[in-house]
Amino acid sequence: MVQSKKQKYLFLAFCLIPTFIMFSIFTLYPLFSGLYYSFFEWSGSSENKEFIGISNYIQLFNDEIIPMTILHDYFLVAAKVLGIMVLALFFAVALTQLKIKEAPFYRIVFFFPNIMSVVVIGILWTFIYNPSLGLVNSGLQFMGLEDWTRPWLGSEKWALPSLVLPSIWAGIGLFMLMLMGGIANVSKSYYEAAEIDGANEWQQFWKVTLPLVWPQIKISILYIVITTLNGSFIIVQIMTGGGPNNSTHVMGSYLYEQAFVQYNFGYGATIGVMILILSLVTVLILQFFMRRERVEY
């Protein structure tokens, strides 16, 4: 017996050694290289370092930048949690429930842009909200509402909710697909027995699909908020480049930019030690409100 469990000790620290040094290298290293880099001044290329304390992070708090930033990554993450949570769970009912013949066809076309690059999704938006060529502004203009055509990712105004737009239609697939799992593992007698008590198929919505889902929701809005806080700034970076006049910058652009392109690498790490600050709180923060018990039938 004694033998048995030190060999499967032995077998469990064979498996996750391995693992566990990946996860060292790839998520460990830099977390904690990232908040080292935070204390000094540094170009990010030169060997010399100043170790400067606090410094980052006071200039951080008085930077009239980062404010900004952060209302424009919580207006993306409350835009893409509404936004593609409506439609995702629209499409599933409708896809999962409605006996819609086509519904294999349009599961490849809701989820084609996920197989998509987000830079190729950037470049291909931006091509969209062309002024002059654009599908939005021609469209437009096609329907007689030319008063209503504008250089959307060139106007303080309409930048940054022109952004909302890529990133909802790049996200529906992935996230109908998770709820349309949870759909299909309903049983077909609660349903039944809702029809019974004489509810209707909104009621039916209420009352059995969503309680019975809510697994499977709670999961998409935290995966969105983590990506959206965390990795917004490819699709910044590609269409706007935080501008006109930083009215698009994200926090992830802004460390990007003070990164790799001010060659501020200090003032950089410590802009990421911010973002995870706030990705853990916001998750956190969530979670306590997103709690629930677990509806059983």
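Residue numbers count along the first chain shown, from 1. In this text, rigid core is short for the largest set of C-alphas that superpose within 1.5 Å between two forms. Fair warning: this is a prediction, and the values are worked out from it, not measured in the lab. What changes on going to the form predicted in complex with its partner chain:
- A displacement of 2 angstroms or greater separates the C-alpha positions of Phe26 between the two forms, with the rigid core held in common.
- With the core superposed, Leu10 shows a C-alpha displacement of at least 2 Å between the two forms.
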Second form
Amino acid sequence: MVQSKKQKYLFLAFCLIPTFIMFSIFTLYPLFSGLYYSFFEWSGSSENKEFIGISNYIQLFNDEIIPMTILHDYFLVAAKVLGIMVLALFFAVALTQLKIKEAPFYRIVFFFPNIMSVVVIGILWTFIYNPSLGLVNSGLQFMGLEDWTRPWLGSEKWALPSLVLPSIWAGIGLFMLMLMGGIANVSKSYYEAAEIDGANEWQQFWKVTLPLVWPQIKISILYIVITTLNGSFIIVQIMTGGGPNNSTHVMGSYLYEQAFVQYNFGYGATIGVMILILSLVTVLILQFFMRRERVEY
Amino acid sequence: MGRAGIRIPLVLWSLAVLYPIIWMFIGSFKSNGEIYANPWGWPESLNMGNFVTAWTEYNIDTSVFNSLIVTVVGALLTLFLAIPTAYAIERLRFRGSQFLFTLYVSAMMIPMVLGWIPLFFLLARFNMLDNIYGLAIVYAVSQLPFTIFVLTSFMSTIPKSLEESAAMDGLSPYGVLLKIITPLSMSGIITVTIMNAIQFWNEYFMALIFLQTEENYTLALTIDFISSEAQYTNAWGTLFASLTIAIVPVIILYAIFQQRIAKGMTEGAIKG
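Requested next: the structure of the form predicted in complex with its partner chain (the form predicted on its own having been shown above).
Then the entire complex follows, led off by the chain already shown.
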């Protein structure tokens, strides 16, 4: 090679250092100093930053809203995993296994909400749930189900479940595509063999499709769990702001309120540490339970 | 299972997806009176008044411009940083390249909301708070892990012999990167850039935290602002018009790059 060692290192530095510096300043440093902030009481201006040890953590354990927010987050995780996986799997099988001419149309339409802004989705669905003008209540009236109409997002009981539908609506396409990719990789000969053995379509689904797309299912579940724990607060912030009466607060929206509305930055950071720990622990536990030997071909 | 029976859920779900979007689009041409009289109905005429109100009274033009800047600057900066890094990690295989890759990729799994509190003060110290270029930088860095991840997988398919013969011909490593690797990875670069651009155009929460004055708002914030005003003013038509303004560029991008976006998103999603 013509280049000297020095030139080679210079080039490596040119490639790596700008990115590493930016990543350190805007990702690594904020994460670690977030951890550091959690030991302070701090309302934002530098004079009143006071080291208080683990007091924020003690406050966290005594805060009545915290268990609620954790419960709400895991409610959303469970509802989304179940809703998205069942529907996405159903659509993926329907669009690949059964010879439907217009399958590409459905694929394009179902995926479209995945690239819509969460603001647009949130506002659109807020209007769909609007008590007097929205589609849900007018639809129920139209079907003669007046008793079922209610102020969905204004009800302490119904607000959180109401947030599940937009999340499923917006998320399904991506996982449908991932599962379709998995199904496309399953060799046709397995289905032929199953058919010769007399398995009906339902049995083929359980015995052939499901085990063979297990890797995609596993990744999809993990991905839904991570993105929900890390990001469910965005739709909450847009649609309910955590209300009514804290009934939809999740961990992230509570952090936002504590830090950026109430200016308890230290306590906000403590909630952030809790989110980080909970989501890492959840992922580890899930990965442990979803270990399943790969199906041998 | 009957073939006709299987179509029913497919048709129903496409209606569930399309109807609210079409409804929003139609609603943007309706006066408030029409929306109240019949929220489901057609507009009496193609009334552009809502768009005019959104554009002039709520200064959507400024927000569209801000969103465009944030999107373009953010997407370009991401590429500028990610292409050389992806190249070095994937093709130069130095000591620690695996470590760097793991470091960047694992950042995709970490909830960044904890980091946003210090980032707020950091931007304040850099005088970049309430500044769309500051926001663009934060956006760019936030998409770095994903971009590096996608680009390395694209670059891994380029035959090694190409670089070697280019180096034999006396091309410097910078030349190899610029004239061989970048053009050959163009399909991956375009895919990941479209996805990053959609991400930046749509982003809401960081903008909410880091931007403060209305003239610096991105489109997402202005829509949110119009939406919260509409709770009192009931200017639903204006709200629909602003939603339509936000979504039309995304529809156009999706129409052109549908296949690429779908492929790129699913590839990017497989990272857990």
